[in-house]
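Here we start with a single chain on its own, the form predicted on its own, put down as structure tokens.
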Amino acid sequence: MGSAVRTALIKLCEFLLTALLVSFFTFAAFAIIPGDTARVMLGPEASEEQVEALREELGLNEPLAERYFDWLGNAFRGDFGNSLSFGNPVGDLIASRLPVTLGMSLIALIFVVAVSFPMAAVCSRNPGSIKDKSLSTAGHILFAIPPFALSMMLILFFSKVLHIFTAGRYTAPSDNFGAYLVSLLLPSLCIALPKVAMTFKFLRASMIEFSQGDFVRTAKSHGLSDLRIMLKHIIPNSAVSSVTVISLVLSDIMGGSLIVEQVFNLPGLGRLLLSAISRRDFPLLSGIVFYLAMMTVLLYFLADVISAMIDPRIRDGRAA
């Protein structure tokens, strides 16, 4: 108990710690960007006058090391001010932009366990069949093809060929459940695929090392069938890297789903970041990086803690 209680208190400092160059990195980026807050906000119109009493309201004229202080205690307050170009608080835009990019990364995940894992355990059992080899290699055609472009491909076949999906077409979650989930369906695929084939390739490498060790030689040897050692053995074993993995994918979809909003013309944080970025909105744009940053650091921190819990090695440091 004593070293699982050090082990989560080591990993929440790292945590910590890491939030907070996070925080300091994301401010510090968007305080030496060249460009005037006030004089966006303003116009170009504005005069001298009036561009420096906004400057002192916002407190821009305040010392930078300040700034970055009052920043960071509004921002873990979820207070990041309000959009120059929405005039909304940062906070609300980014809520109301998080069913979307939420949901897609979300059911993007449950597909990519629940199609990797089989795979892996199946070509696991006999490396080099012809099964393995040419699930393999469709795994490697799909995480060559980038998700724009295979969002693209499946846009044409699903509404031109099977004409069963409209691209753009969306529903909010409060309107009606079911359709939000159909909504983001075809989306979350075009994420999922190419990790998919990435989740594959490590959980299959992992499955066949541990197949190969001496508890199932003795399991074979005391009657076992594949299944239950594939079940009680080997799944069990490949969990830490099973979890490692898991959160570097889910971490790399919340950032390929970015992407995919575009061509799907979803209203999710993509959009608004595009949006934030076109328009010079410093407030909202420093809003999302920071959230987005966060969101992986929380996943890394997690999946640290998970893998502690299940290998006894890592919590005691014998592990790397």
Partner chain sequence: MRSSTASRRYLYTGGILLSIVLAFFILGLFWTPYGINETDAASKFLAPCAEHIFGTDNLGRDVFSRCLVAARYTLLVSFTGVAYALVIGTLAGLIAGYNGGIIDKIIMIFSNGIMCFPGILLALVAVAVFGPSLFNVIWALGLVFAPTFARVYRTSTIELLGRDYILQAKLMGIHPLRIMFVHILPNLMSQVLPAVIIGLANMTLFESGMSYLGLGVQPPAASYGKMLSDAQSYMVSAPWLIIFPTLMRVCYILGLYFISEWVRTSVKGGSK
Given for the second form:
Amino acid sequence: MGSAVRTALIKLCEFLLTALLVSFFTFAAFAIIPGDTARVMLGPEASEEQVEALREELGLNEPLAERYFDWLGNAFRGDFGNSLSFGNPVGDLIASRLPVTLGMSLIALIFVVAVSFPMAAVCSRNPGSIKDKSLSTAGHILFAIPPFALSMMLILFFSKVLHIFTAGRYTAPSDNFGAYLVSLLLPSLCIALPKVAMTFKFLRASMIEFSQGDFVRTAKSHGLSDLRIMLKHIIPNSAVSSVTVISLVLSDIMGGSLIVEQVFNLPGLGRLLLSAISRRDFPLLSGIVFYLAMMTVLLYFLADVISAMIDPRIRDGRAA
Amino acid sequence: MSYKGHILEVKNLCLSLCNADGAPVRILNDLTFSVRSGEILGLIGDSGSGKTMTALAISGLLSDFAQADSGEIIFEGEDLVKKSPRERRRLLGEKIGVIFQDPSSALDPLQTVESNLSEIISLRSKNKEEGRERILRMLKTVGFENPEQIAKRYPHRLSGGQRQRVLIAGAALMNPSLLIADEPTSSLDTVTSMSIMQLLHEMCQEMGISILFISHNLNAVRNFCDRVMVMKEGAIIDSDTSWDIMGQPKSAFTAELLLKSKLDPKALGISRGVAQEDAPVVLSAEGISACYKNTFFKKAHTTPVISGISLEVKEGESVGLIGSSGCGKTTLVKTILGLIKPESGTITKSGKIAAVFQDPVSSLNPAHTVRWHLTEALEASGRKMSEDERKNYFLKILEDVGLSGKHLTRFPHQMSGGQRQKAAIAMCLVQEPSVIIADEPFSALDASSQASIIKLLSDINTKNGTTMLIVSHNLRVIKAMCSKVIVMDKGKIVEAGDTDTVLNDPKSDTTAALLKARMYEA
Amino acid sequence: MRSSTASRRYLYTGGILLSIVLAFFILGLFWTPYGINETDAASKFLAPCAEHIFGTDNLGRDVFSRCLVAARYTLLVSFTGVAYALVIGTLAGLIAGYNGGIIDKIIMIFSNGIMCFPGILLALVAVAVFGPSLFNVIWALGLVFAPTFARVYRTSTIELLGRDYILQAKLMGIHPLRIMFVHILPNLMSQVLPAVIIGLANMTLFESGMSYLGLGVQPPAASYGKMLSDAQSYMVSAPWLIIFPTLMRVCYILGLYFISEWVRTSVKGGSK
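Got the form predicted on its own; could you also share the form predicted in complex with its partner chain?
What follows is the entire complex, opening with the chain shown before.
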């Protein structure tokens, strides 16, 4: 018990430290812009008065440490200041775009897990068989196609050939939740497919390794059928070893959604981010970056918690 | 309970295994033997002789790459070869129990002992309460005093011996009539091995389980089995009662096997290194305690791995350090070497200390040649030599350890285990140490290499006068090489003194147990 | 090193695919049938034909010529990015793994911190702050990938630390830096090569993503991502604008993958 509590405390400390570090990275990225931040934002044509006014508004004249802690305090309250290009509070802008990015990431994740586990289980039972080889090769090809190219092909297929999908049509979840999910289905698929390939590859290898392992042999000598062994022993063990990979995939999924939104013309965080970049709207930009990074930190922490829940060795602090 | 006559008869069994290119290779060749009811039958042979394949073929756990070509496996009057996989699966765990070599990962790490065992019962009966009762009873039978606690534990909190007991409990849970034990003790230390074999013996006697005991350890088989079969190239070449086969082997192969297994240090013509009357102390430790600290956040273990160790080694003598695994021998060695910082106590060394470790696979850096290793050792010792001097020096050292100049350019993977261990010793010699500490330097080697390494170390000790501290579990070797012996248990020294005094008249239970386990020593 | 038929098949497939890309790269260095930005109003949206084997785009530029030149940027970005990541990752991973304790914790928390930014996001920020240029893309992507290499190196270093030959080296009093780079590093190559190959593949995926968003390779240069991005509006009327650049990328990444499979299977077979 004692060791479990200690492991939990260590994990919590690491989580908080990482979160702090990530917030600092975000802040630093925008604080160390070469040259004068306000000047960079306004461009060379702006007058000296305008630049000075912006500097005052952004608090750029304060010392760096003070600015960081002010910014951090505000950030944790969800206050990132006002967007320069839209005029609205950054927090509101992010909140309005969140349903798209978050929904897409979640659907993609569910898809990745729901497809790669059964696929890997089927392939690992007979490694080297026709079934295994064709699924593995399909996985490789899916991985090699960039998500946006895949998106274009799927749009082409679903909207022009099957006529069941219109790119760019989006329904807000408050209007019609079902339609919201349907509108995100295809983009999520585009994000998920390359990641399915990656997760599948890893899971397949780990399942093959476990199924040749000693405890599976013991279970066989206990008279268990292959299916029971798969469900009781192999899947939980490979789930533990793949938690890290899945959390990496999640961070990739969030990154991927930034691009796929663009192809499907969806009003998500990615498009907001791009417009912030092109308009040099740094408060908005740092808000989005902070938000996305914090989400990832939280997801990694959740992955740690989940693997500790399944694996007693991690609870005892045995495995790093 | 006992079945009439033979419980298992294997008749003319042939078995092939597909190699990497898909071509079949014959593994078992016309194998015929039988297991009588209530006996312990030993099966010995070299590695690759088909022992494990026999076990897998009988139990039905063969992989898809193996196929039985012809023959019969008659178990309790029915031919198993003709049965469907489903029917064979039903027999496993119920009528046939199997235990394997390495218990370290043979239990699912994510599940408790109880959950690992309950799958055997839940397949066959729905009554959970009764199943639990049965598991607890069986855990008690295999020697756990607190079955409730063990049942709740996860495998990583059990020792190797405990895990093997749990696995035996699983194999015996449904009271099978045949238990197949494939090298069940080869990864355990001698004292633990002995207790596991005693347990199997009791099960045979009290529960009437017939046991097929597969091993490469002739001493264990001789003292434990009723009958012995010798296997070579997939066939039985010799079989008789244990005493007869060991006393008067019928085939030349058995005789050779027997000879190889009897590592007789006396026959090597070595003598013990003894210190002169007034020899100075070259290595001493006083009251040292040590423990492993693994992480930054984690404070030290509450119980240290070794505590209050004091010892003295005089110049020129050869000291043996014995104890069962987990007693702290290796920790003590690492502390003396300075690889672990002691919590308390002082270590005094005069001169350089070099070390030889156990595992010949990792004793040399796989990325570099023998020459590189020797050069590295020479440069580390701070001596300067010209190119020619160096070459001659290396050749001389290599000759001393029984290698030759052609080994200079070899990479570790191009040499055998014994050669690698010799190269490691050559590295030690280059450093010109006053003390060599050898941690189980021969236990991972085959019999003939063992003999040459023992002879080499002994010669370095007696002829060069280099002081030697040897850690081993092999009492015969210690007896032949060392003038003094130190016995450790649970991190403490329990007995120390002249080899003859300690080993002939043991004062402590630990020494007595080690001596008793000797008859099962490989 | 004995390799089985299966792993040789990986080598051949991977080799063929990669040599297609390499052939494009080398050819593109010396010769292109048309200038890559040579517009020709008369020959817009030509389907693949004898003069333009990959067809032409909305400005009448030759797709084949652009594919030849784009190979250059794809290879350049992925190789320099990975080399950069490898250097940082090697140093960080070796030092963290060898020293352990607080140094290890600090390095690992730092690398975890970087890994918490989805890769593309970090690269986008770098470009947003420092301006879109090839150089910025490369160092940003290198930074994103460094933690992965650091992890690989760290884990294997910790594993090697327990080996007897490293204990032996420590006993002989050899300097830690020499142990790290002469004793440990050569033994890590087999683990690092697959990571490098996967890194190359991922790097091109990110690069093309950024170019697609218009923040990677800047015109007039061409890269596969940029070509796809330009072609998006015409994907129905001129599918060849999408098909050929995608095919090139698939060749490159699949080729890398098969080679990594070959390395993996033959190393495994060799150590047995």
